[in-house]
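One chain comes next, on its own, written as structure tokens: the form predicted on its own.
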Amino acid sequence: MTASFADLIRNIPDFPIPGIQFKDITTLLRDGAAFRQAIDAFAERYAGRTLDAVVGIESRGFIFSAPLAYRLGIGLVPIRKPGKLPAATYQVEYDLEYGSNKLEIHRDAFTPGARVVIIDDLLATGGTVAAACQLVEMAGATIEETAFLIELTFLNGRERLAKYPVFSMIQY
């Protein structure tokens, strides 16, 4: 199954900057059967586990987190860019290859001790998801696992997430 997923992901050379090989998931998403299989695979992985919420990271993480939370019958908690959440938030600034970025989560996103899985489309260097993990813990939840459709293993993102279990369906 994952071989067919990999076959459906388009490689775009030199996007968004020269030297980057962008993994375009829109070609997988437009294939209804493959998209369903991806969500089903995540759902099977987490079925029967004691989870209170799926955490999705803006924006492509929302593509997988919403249907997964629905399938599992649990809540969805979004992690957003600054200024997008209406209530009181925690905010984390993190470094990117060129500059920095910020993410936020509602302060009341979880009941204390909630157990969550964090999901995003891609694990590269791990900076974004490490910031998301920090936010989730600031808001009082426990991270059961971080999950990704794609992992770029050569960028060593797992090392940055060493204290959390990491799952990825496709590795490059």
Ligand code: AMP
Contents of the next structure:
Amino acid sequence: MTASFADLIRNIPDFPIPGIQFKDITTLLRDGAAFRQAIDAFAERYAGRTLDAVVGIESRGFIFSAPLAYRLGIGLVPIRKPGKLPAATYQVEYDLEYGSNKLEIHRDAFTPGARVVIIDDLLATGGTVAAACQLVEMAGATIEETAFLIELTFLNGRERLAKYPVFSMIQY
Ligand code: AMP
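Alt. form predicted together with the named molecule, vs. the form predicted on its own above:
Once more the chain from above appears, this time first in line as the rest of the complex follows.
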């Protein structure tokens, strides 16, 4: 019997700044059985759905979105930090607790009418994935669901994503 996902996620207090309880997933990723179990759980959830692509958010979202897309036999569309995508992009700027961030997607990332699931490692305030949802819709796709390994429920990210189904494997 493998340890539960929650037992394999390490909490690092005050990283990267004082007051943040950082959920370190590297301790889960290095456990081959647990990593496979996480990807398999996502794959089982989405296997029966009609999906055209998995959208991964840079950087830790790529760790889960790429193997999931491979398992489902559908494409992977990256959402990246500014200046990384080489062709024409849509860009969204969103607020963080301190300052702001930008994310981009290729304008031609999807076939018209594509249905997608958006994956990131962790849902906190929901600002990052809300920006990702905006980009996906700007590029003409429909969001089936947003999915996360971890959800920090006390930050109410789900409320911010009220328009979309939200799935998470582990809640704190
Ligand atoms: P948010 O936009 O507030 O939902 O933040 C989500 C993004 O920030 C995700 O891409 C996470 O990887 C990262 N993040 C936010 N809070 C934490 C945390 N406590 N531990 C690990 N990563 C976090």
